[in-house]
Every structure is written in structure tokens, then in C-alpha cells.
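The data below hold one chain only, encoded as C-alpha cells and taken in the form predicted on its own.
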Amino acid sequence: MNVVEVKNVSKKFGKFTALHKIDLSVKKGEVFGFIGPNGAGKSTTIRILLGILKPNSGYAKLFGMDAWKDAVEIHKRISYVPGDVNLWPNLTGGEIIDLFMQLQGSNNKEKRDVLIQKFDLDPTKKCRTYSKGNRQKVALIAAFASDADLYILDEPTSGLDPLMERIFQECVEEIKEQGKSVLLSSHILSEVERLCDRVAIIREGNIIETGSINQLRHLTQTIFKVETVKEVRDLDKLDGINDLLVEGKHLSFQVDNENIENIMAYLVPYGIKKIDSTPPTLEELFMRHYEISSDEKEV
């Protein structure tokens, strides 16, 4: 059974369709990435999972329970971190962490203290004095100190510096090792690429692709830099070659993945002295997918 199961979910606000018959699932022990631009429908999906919004059609289930009808029971087993955390200004960070942990039914003070040290938070300060980054740390510490089965993280590293982002990534890897599940919505694509087992790309309320990072790489091309013994001729006439740059015996080009074998076979007779290949990053994949979708829409 999937920890999260969203099937055929649509959500309208008046005449505006925020989500159009989306499907997604999160397995036990999986880190699932949810990416897309602002306004694509990520937060609306998360609010449906949290039982804050009711879908117009379809269903969303967590642990086999209905996200809307069984929200109270579901919330006992999840931890949620939003991208913009609002805290009670007159309470200290430590008091709020303890409050959140009590609400979650957790009392692991040792784990809490380790996380406070890791995230370099002063828990004695009033929350009104905290920067955005420190408010985010309070929410993350409270979430990771709890013993949830599912962590729903919506832009969780917003406001954190690169060192704290690294600490966050380590915490996600730790809970994954414990068999916990994570739904991670993030605009930091390197973070998604490092942490996630599978990714869903959402655009204008539609899930346009779901798969592992490797499965999604077919949407873009691999970059090659090659040095040959003899000058290569007519490489631009082969299928799948893009952005070819020739400087004597030095070549730079992009190749559709299905054509790599043919290209390499063509280059062998010219003598390959040096070759460097770079797989596409998730960011390149992501941007190319949006370009493809826009082009198809215009046709």
C-alpha cells in the first residue's frame, strides 16, 4: 500500500482550475520530489493532502485513509513544514519546538537537543527576534524531532544558508534510512536531484511527467566534449547532434540519448584521445521539459 495515493484529483476555485485530474503516489521509505513553478499547483495539492482543501473530484488518501474525512487521525502520523513559517512572537524557539513535539506525541528531548545543535539555533530567544531562516529552523527541528511516518515538506529550506541546507539534506537521508516517507516540494533542483527517488513535474495544474531521475533524463540530452587524433568531418549530418562546436580536433556537442551509440561508433575511426560526458542536471531537464511543453502547446 502506498503511503500517499492521489487519484484523478481536480480542484477549482470559481472558474479557475488549479488542479486537473492529477495522479501521484508516495511509497513507504521513499523521498518523492514535487517540482514546478509558482502557481503550478504544488501548494494546492499539499493543502488537499493536509485536509485543508477538499477536492472537487477524485480522492487523496494517506495511510489508506481519506485526506479530508480522516484528517485528525492522519495528522497524528505526519509532520509538515511550510515554506513560510509563522510563530508565536512572545514564545521562545525552544518553547515552540516543545509544544509542537507534544502535539505530535513525541518526547525525545535528546533528539531535539542534537537537532538544535546541528541547526545552530539559540532556543532561548523570543521568536519575534528570529530571522526567516531561524523561524524555518524551528519548524524543521520540531518536524525531525517527531516520530512521524510521513514528512510533508513544502519549500522547507527557504531562507536557509547553504550550510543549513546541507544539514537539512542529512536529516532527510536519516529519516529515509529509518523507513519514513517524504514528500518534498522544492525549487532547489540540486536538492531534489540528490535526495529524491522519484520526481513529479507539475505545470498549470497538470502532472506532465513522473519517474526516477534516470527515467526523466530522456527529456534532455547528454553533453559531450571530445578530442580526436584526426579532424572529424560531417558530424553535423548525423541524427541526434545538437549545438555542435568544432575547433580543429576538439568537439563539443549535445546528443539525444538514443543516438549516443551511433555517434560514438562514427567517432572511433578518427581516434578518440579524450572524451568527457556530462549527464543533464535536473535543472536542465526541468527547463527543457517546459520548453517542450510550451512548443507543443503553440503547435
Second form
Amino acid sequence: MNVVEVKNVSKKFGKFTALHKIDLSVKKGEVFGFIGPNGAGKSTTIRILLGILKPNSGYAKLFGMDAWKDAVEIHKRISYVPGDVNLWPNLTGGEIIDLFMQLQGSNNKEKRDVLIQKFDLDPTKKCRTYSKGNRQKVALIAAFASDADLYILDEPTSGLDPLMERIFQECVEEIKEQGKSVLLSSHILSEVERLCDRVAIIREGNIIETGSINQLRHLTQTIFKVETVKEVRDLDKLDGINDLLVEGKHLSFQVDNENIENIMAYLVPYGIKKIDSTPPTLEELFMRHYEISSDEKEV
Amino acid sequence: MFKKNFYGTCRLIRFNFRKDRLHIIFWFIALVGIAVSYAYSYPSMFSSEAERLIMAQTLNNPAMTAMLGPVSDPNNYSYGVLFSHEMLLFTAVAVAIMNILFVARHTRMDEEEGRLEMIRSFPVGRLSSLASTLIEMLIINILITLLHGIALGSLGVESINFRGSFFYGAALGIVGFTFASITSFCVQLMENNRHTTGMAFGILGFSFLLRAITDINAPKLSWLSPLSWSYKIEPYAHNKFLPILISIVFSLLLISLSLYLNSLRDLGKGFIPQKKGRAYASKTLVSPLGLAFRLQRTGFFTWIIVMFIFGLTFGSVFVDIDAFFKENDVLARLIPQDSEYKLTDQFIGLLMSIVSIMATIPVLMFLLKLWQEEKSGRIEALVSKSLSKQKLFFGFFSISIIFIAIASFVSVLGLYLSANAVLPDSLEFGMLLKANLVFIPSITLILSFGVFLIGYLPKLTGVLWGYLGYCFFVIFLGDMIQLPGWMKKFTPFDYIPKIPVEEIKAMPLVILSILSIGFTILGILCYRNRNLQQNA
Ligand SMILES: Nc1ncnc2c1ncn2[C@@H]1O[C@H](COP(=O)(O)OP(=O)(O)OP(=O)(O)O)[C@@H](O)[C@H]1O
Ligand SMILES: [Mg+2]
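Having seen the form predicted on its own, I'd like the form predicted together with its partner chain now, please.
Next comes the full complex, and the chain you just saw is listed first.
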């Protein structure tokens, strides 16, 4: 069963359409990545899932319940961390963590204290004195200490240092082992690549790709570095070759994934001594999609 | 549906009280403390009934009615009636301000800063935040009612009995809660906290003016102003229920409307959409003065209009004074016989000092904005961009100075226009302007205190508001309630010659000006040498 099920959802702010009929689903037990350029509509989608924005069309369901109508029931089973955590300046971090946990309906003091230690937070300080990263930690600790079935994280690591980022990733992996689901929106692609089973890319309010990271890679190119016995000729005449660089018997080029077979067949007669292929990083994947959108705009 | 929308309200109420505990205690102590110490000193201030009657007649004139509301029972001017006449309206305004600030902070401010989004991600109903805030305010206002009732009633002052004291407390409580509900309505319309409190304070100011004007000319119409419901209860005299009932009905209607509107709108939105800003900074924005002005433009113009209306109101009221005093034998005796001046002239000095104290409010606000910006860390971003701290400081400082000049002029203009509309040729513009301008050194002195504090101890700048309140209190009420003379000596406004009754004396003006310049320079030196503080 899908934990999150979004069908045909549109959202307008006045005349501006932030989401165009998007579909999305998160399966039970998976970590689902949600990426896209600034202003693409990630946070808007998440707010619809939280039932604090009402979609203009379509529906969003969590655990089979309607995000808008059954918000209270749903929220008993989720935990949310926004990217920009603002807290009440005259309360301490510890007080707020307790409040959040109480509101969520969990009361696991042990887990809370372990997490506070892990994230190295001083819970006795007033929130007005916390740095951005520390405020973020408060929300993360409260979220991970609560017992939820779905964690909705909207750029949860913005402002965390690399050490804390690592601890965050450990926490997500722990959750995943317990069979819980996570919706993670992020700009840190290495994080998404490491944690997520499936990814959706959203751009200007449209979901343009969804799938596992491997599936997404199929849509792109692979980088090859090859050393051959004989010098290779006329490689540039083949279909699907890009960025070809020839230095005697050393070649480097990119291939559209669908043409890899042809190219390999062409190369074999020249005697392959060494071959090195790198799949595109998510970053390149993302850039490609991102660039398409800017190209379209120029046209 | 009901349960869904209000789920978790109780938890949030408890949470609100935890956040507010210090604020609440502060307000309670201030309100009840002032009321009690004041009521307690009455018997020693006015020992005979004759004295009270003279007092009653002093207070029972249009100018005083405009400021304090009408006397509830002129024939029986007991301590209780005297006390509630002098204190009730202003305390009610203070309670209204408290309610506005609390409600806006818990609703729109939390919503604007994303804290409500966090709260709403928990199992909490769509309307729980608004509902919990309003219930909190209801409890606070009931406590205000009870505390006043118990504290005043147990003083044992003659005629300040328990029954009257509870009605006195209730008068404060209902005005407070009415303004809590008014604010909850403003929250639905406006998209940010500043506009929300701005609108609510605007309604409060309008209510005050509306009742000031109608109390004099058409007392029936003053029912339209929620502020009038306080003294219409007539505590210690008739202890009426009707205003309480009206305010409850009014509040309930308004709250239902607010809750309904809240259930319709998206989080973060208001029914009056915000205008889009400019994509590029205009040239003026880039200069320190331009920036300081741009940040406070709306406030600047609003306050100019407020000062003008203030002048208008005063002008329309106080030309009646002469006629009034002529008819009144008791009062006629109060005025020095040999005085060659008309009563109106004698009132001009008092009036101008009040106008000046009013004008000091925005003057300080415009300056202290610098400290607010610093606290929020925005100054840091600017200063690192090749703009020196001092330049930025002078930007904000100049706005205050410019405002002083404009405010004097428009308030005098308002006064002049309305006074002459009622009684042609009653007052000279030049004389009025002079009477007002002499107060400028007092305003600049308080401004320079502000500069000094921003430089030396910025966290204490809040004290200035208390000081200004003190100035208002002793200048305005000092003579009437016969406060000891030395209390006035602590305000710069007392040293100013009262034109046209007194001659212009250069000495006090020069001394005040020198002090202003001294404190300003000192403040600037401190400011230059201290670090920017953030998140303080
Ligand atoms: N309350 C609102 N009123 C008007 N427009 C809005 C509102 N909220 C979001 N938008 C617009 O909707 C679009 C999507 O915004 P959203 O916050 O969902 O982007 P995002 O993908 O989360 O971006 P980021 O990566 O910067 O967080 C943006 O163009 C934004 O300006
Ligand atoms: Mg976002």
C-alpha cells in the first residue's frame, strides 16, 4: 500500500499556478527523494500533504486518508521538519522538544536524550540564542524522537555542518530499517543519492521524472575512458557520442545510454586494453533537467 | 467536524500560558499595582466632600470629557466615582493594547514566521491556534476582572466597595476581550504582523477619537465605540450590566466571523492580499536615509495623519472651555482673579505638552527601529556592504528629527483649523506654533536618551516607554490629582514655558538643548565603539 498518494493535484496562488496536476506516491518502507530547482513547488506539495494548503484540484492521501479533511488523524502518525525552523525565542530548546513530542503524542525520554547527545545540542539555552543549525537540530531531534510512520523532511539539513549531516543520514537509515517511510526534499544531491530508493524531480510545478536512481540514470549518458591497442578512427561518426576527446590511444567520451551496445561493438576490433565507465552523478542528471528548463525558456 | 477543527486546543492553551507567564505577571502587577496605589491614596488627597465636588467640576468640562470620558454621577462624586472617572478609560486603553499585542503575537506573528506551520504539522485542529489564543485572552481578562475586584474591594476605602470594584474590573476585562476579538479579525485580513497590529491599533485610536467627539456632542452615539463600554458601566455609581452584555455579544459575533474566515483561508494568507514589491531597489533605498525611510514609510505617514487628527480633535474640544467656565461659579473661583488671560490660553500650555508627548512616541519608534533591525541581524548584512554603522545610524536619527518638525506643524495646523471652524478668530496660528515649538527641546532630550541607550545599553531601550508613560501621567494628571510637585521635575516637559501665559525663557530651552546634544554625542560615541549584537 502507498503511504502517500497524490493524484492530479494543482495549486494556484492567485493567478500563479504553483503545481500543475502532479502525481506522486511513496511506498511503505521507502525513502523517497524530492528534488527540483528553487521555487519548483516542493514545499508547496509538502504543505498540501500536511493539510495546511488546500489543493485546487485532485487529492492527496496519506495512509489512505484525505490530507485536508483528516489532517488531525494523519498527523498523529507523521513527523515534519521544515527547512527554516523558527522557534519561540523565550523558550529553551529542551522545552520545545518536549512540547513538540507531547503535541505529537510520543513520550520517549530515552530516545530524546540519546538524540540530544548525538546531535550535540545544549537544550538549556533559550532559542533566541541558537544559530540556524541549532534551531534545525531542535526540530530534527523532536522529529526523530517521536514515533511516527512517515517522516516528511523539507530540506532538513540546510544549515547543518558535515558532521551533523552524517548523523542525520544515520538517523534516516535507522528509521528505514524499522520499515518506516520518509519523504525527503533536498538540494544536497549526494544525500539524496545515498539515502533514497526512489526520486521525483519537479520543475516549475510539473513532476518531470520519477523512478529509482538507477532508472533515472538510464535516461542519461555514461562517461567512458578507454585505452585501446590500435588507434581508433571515425568514432565521432557514430550516433550518440558526445564530448569526444582523442589523445592517441586514449579516448574519453560520453554515450547516450541506449547506444552503449553499438559503440562497444565498434571498439572491440581495436583491442580494448583498459576501460573505465562512470555513471552520471545525480548532480549531472539534475543539471541536465535543470538546463532543459532554462533552454526552453530562452526559446 | 467540530472536534477535528479544535483538536489539541487545551494543550495549546497551556503552552500559551507557559510562553506568556512573565508577560502576564508583569501586566498584572503593573495594572493592579497602579490601580491599588492610586485608589488607596484618595482619602488623603481629598479629605472633604467639598474638595471632591470642586474636583468633579474641574473634570466635568469638554476637554476633560474628551480625554477621560464623562462623569458618571456628578451629584454623588464619591471616591469610587472619582477614581473610576480618572483611571478607567486610560487603564482600559492599556488593557486593550495588551490584548492586541498578545493576540497578534500568538496568531499572525507565529503564522508569519513559520512557527504555526510547525504546530499545524502535529495533530492539531485547523482552528486550534486561534481558539487557544482567544481562550487564553478570555482567561486573562477574567483574571484582570477578578484581581481588580478583589484588590480594590479589599482596600476598604469608603465607597470603593467590592461590588463596584468587580464592575470596575469587568469594565477593563470586557474592553480587553473586545479588542482581543477585534485583533483576531484583523489577523484574518492582514498578511503580516506589522499590518495586523497596525490595523488593530488604528481601530483602537479611532475608537478613542470617536468616543471623545461623541461624548461631548452626542453621548448616545458614543455607544458605537467599544472603548466607551468601559465607563458606560459606571462602576461605583450605577454598576450597569448592559455594556457587559453588548461587549459579549459583539465579541462572540466577531470571533465566529474570525473563525469562519480562518477556516476558509490558506496558512500564511490574509483576505487583503499584499502588494508585490519592486524587483529593483530605487536609488533612494540605497542611501542610509532612504533605507531608514523606506523601512518605516507607512508608519511615518500614518503618524503624520494621526498627529493632524489629534490636533483637530483638541481644537474642536477646547474652544468650548471658555464658555463652560464662564457659566460655572465654582470653577471661576479657581482661576486667579487678576489673570489677564482667558482660560483657553491657560489650557494651551497643557495641551501642547500633551501633543508633544504624543509626538515623542513615533519619534522614539523611528529611532529604536535601528535597534530592532540590529537585533534581527539585518543591520549586519548591511554594514558589511560598505555602509558604515554611523551612516546608518544617522539615517534613522534623521527620520526622527524630520518627523519632529513635520509633526509640530501638522498638529498645530489641525488644532488651528478646527478651533477656528468652531470659533472664528479665536486663536492665532503664530502663537500656537510658538507654544508648540518651545517643546521641541524636551522631545529631542528624550530622543537623545534613546540615542544614548542604543549606544550604551541597547537592551534597556524599552525603559524609555515606561519613562514616556510616566511623563504623560504626571504632566496630564499631575495637577488634577495633586501629585507632589517634585514628580514633575523629572520630566523635561515641565521646564518649558507655557505660552501665551508665560514669557519665553531662554534658559531652560538652552539647557535642554545642550543636554540633548550631549547625550546624542555620547550615544554616538558608544555606538561607534560597540559590536553589533544579534539575537539579543
Ligand atoms: N503563499 C504563497 N503565495 C504565493 N506564491 C507562493 C506561495 N507559496 C509559494 N509560492 C510560489 O510557489 C512556487 C513554489 O514554491 P515552493 O516554496 O513550493 O518552492 P520549493 O520547491 O520549495 O523551492 P525551494 O527549493 O526554494 O524551497 C514559488 O514560485 C513560490 O513563489
Ligand atoms: Mg522549499
